[in-house]
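Heads up, the chain below is alone and in the form predicted on its own; it's given as structure tokens.
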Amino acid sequence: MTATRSALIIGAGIAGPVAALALRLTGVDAAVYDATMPGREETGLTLTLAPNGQEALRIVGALDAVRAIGLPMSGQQVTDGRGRRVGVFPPVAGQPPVLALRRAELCQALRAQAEAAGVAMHYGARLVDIEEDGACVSAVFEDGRTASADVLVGADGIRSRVRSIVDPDAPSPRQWPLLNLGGIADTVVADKPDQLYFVFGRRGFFGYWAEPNGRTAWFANVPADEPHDRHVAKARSTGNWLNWLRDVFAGETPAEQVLAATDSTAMAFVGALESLPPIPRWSRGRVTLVGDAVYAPSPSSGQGASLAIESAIELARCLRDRPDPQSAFKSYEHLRRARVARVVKRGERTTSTKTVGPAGIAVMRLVMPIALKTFLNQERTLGPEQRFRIPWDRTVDETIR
């Protein structure tokens, strides 16, 4: 029986209020405390849920929210900018739809569902520091504000100040050569609306899918000679980042389209595509660290969010079963760093595509029928992934076993 009662969790974005959920049906108290103001925090545009992401929530109480929230996609389309097929990968076999969701009515949703579940969500609370005297963890805030517990999760996100803390020669996240854009149009260009369609341009990569009243979401992956970090971006106006677009993908089809029906006010810039490999320190003491903190694969894996909610859980799992938290840390590690890096790796190989050019997609559309069939097989790259579920109701002892 765990010695932990009461928990900090620091970031209140996707792992942040799934862990809390989560403590609580073991029992712990858990308070979410976020450096950001609600309607400010949100960063990154649109994501994919995985089946295995939904059935972690289901755990929490937190799918039919989600859900009711969220597009279901039974399968993905590649063309190339002239509109020719590159390849149908149809859903993994036996799995519900893949959901389309916007991050931040995902991240406003599970928020929701934390705070109706008694979690108290503390805001404008930047971490600065961390204190331990061996009986609890402390944590400063930049406004003066301090909170204790028996625990501290660290889950503010990639550029995590909890991660700095534990181990300050972590890693930093890597920046691909890529620029991440996004938007909003009103306009329908898909064919159907329970797919996700991808187009390699002959300069740029691009998504899309249809969204309710006659709008389509996209995202952009624009190769550059070195990464833009969002600091750099806000140079430069919306209105001169979406002109530049259009420029970029200028006869191609359907993204001329699309781009035509954006308004600079419903896009965003993020800046360069982003990963994390996981660290090698993931605890420290009475302090540790889950999602994005601690391992960030590439947006290219569409398993970011369900990486994240299913190691919250997993955290919880470890914490209800272990005596004391640095064994349930041990645990937690053990149970998680081997899935999380296969992850990272296959999104660091999906990111790479991104960047071949005309060249290699001639070649691509040539080999796409025999890479279907043989390592781009859903069923074998992403059956394992999506099948795989948080076995709630055992302990650690037996799943370890």
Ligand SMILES: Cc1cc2nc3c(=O)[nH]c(=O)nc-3n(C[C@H](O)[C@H](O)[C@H](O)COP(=O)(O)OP(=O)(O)OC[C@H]3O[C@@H](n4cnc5c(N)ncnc54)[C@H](O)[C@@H]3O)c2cc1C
The other form holds:
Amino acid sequence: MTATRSALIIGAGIAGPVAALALRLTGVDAAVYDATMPGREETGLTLTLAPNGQEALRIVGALDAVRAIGLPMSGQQVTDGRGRRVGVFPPVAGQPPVLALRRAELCQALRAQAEAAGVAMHYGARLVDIEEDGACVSAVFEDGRTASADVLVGADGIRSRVRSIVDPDAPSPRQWPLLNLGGIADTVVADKPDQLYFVFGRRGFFGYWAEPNGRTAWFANVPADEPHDRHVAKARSTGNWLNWLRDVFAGETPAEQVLAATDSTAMAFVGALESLPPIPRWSRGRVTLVGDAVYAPSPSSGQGASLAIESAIELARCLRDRPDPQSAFKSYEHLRRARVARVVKRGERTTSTKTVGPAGIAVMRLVMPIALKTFLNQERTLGPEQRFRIPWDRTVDETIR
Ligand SMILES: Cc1cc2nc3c(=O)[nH]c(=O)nc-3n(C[C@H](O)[C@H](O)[C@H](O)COP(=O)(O)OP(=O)(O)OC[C@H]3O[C@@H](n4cnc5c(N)ncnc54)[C@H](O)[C@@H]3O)c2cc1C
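Output the structure of the form predicted in complex with the named molecule; the preceding block shows the form predicted on its own.
Whole complex next, starting from this chain.
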């Protein structure tokens, strides 16, 4: 195989446009294909972007555009459902604030950056199959279109079709017994506009932060006896789920006020919280995977988007510095696997705390002052995650010893 000159990227969520931007920097001609039309994404309404993800965006020249639409969050306040303080988490020292974003706006900004860099973006193009011969790889789309290039990158999310082609035996996403709902309320309840608020309620976990123009962004994770996938979620209307949620958080502050001020049209129910067990095989031939397609940390990690951005850029660096795609993919996996596994593990631990129940919350309140100095110390838990930087200006040979 020879060096990479062209790439097909499947998925225009977060990893896809960033991979295209990074590949353009290395002189690779990249085209992006997404199954949906702009504005029809289904993954959730809001997310937070960690300092490491932001700094990675600086490499591809997209940081300013993303900062312009993000709300800087300088710390986290944790309370119980009666408003009593459980703990306060300061930011990791020396790091920029986490950014809170509307997901659709983040995707739109990244796509616009990619387009401005000359990347061809194709929407309504659902990949169904991949064909490969010695010289190139071809994508086959549902509508009969095909496209060919030197490599194909699967950035098609947690239910990746590309993953199922790379390895038909790859494990499926794990569904946690926690329902995941989110929305935007027409009210202000946050004391400070630059804080993320997390509430361990009696029957569920509730997170929120202030948005401009008198709004509050929120999400709720509610324990459930059985997994509820997206299809179960969609079988009930959002109005129905909103009423159910109001009942779950009745009498809890400020969830009750926030949910009362939420219209069902400003709400999304994405089903159970999901994460992806380790995927044994990251690539095959001229095809590789990036982002949620190959390691999807639980949303509770707050790192899925940032890791997707980092990996997309690291993949481009490997394709830049290695003589052929297969050795590039090998180096890429070598550089990324351990880092993402650590974050996935921490995300799972965080997700587990959301099911503690009233007795667990009482204990948590008691031990929190000690925990914040020891095992929940921000520097120790989040420091290594948030301080990580992709060494773009160094060669892969210099970083793999
Ligand atoms: C409710 C929720 C809240 C979250 N909150 C956070 C958070 O606060 N912070 C954080 O860092 N992470 C969060 N995450 C995780 C984060 O969203 C993901 O890690 C991130 O979106 C991964 O980016 P990606 O580009 O790999 O995949 P995605 O963003 O899922 O993008 C995949 C794209 O591929 C397209 N696609 C799928 N199949 C095909 C196909 N066959 N052909 C063509 N295109 C296809 C999809 O349309 C989509 O546009 C959250 C996730 C959820 C579900």
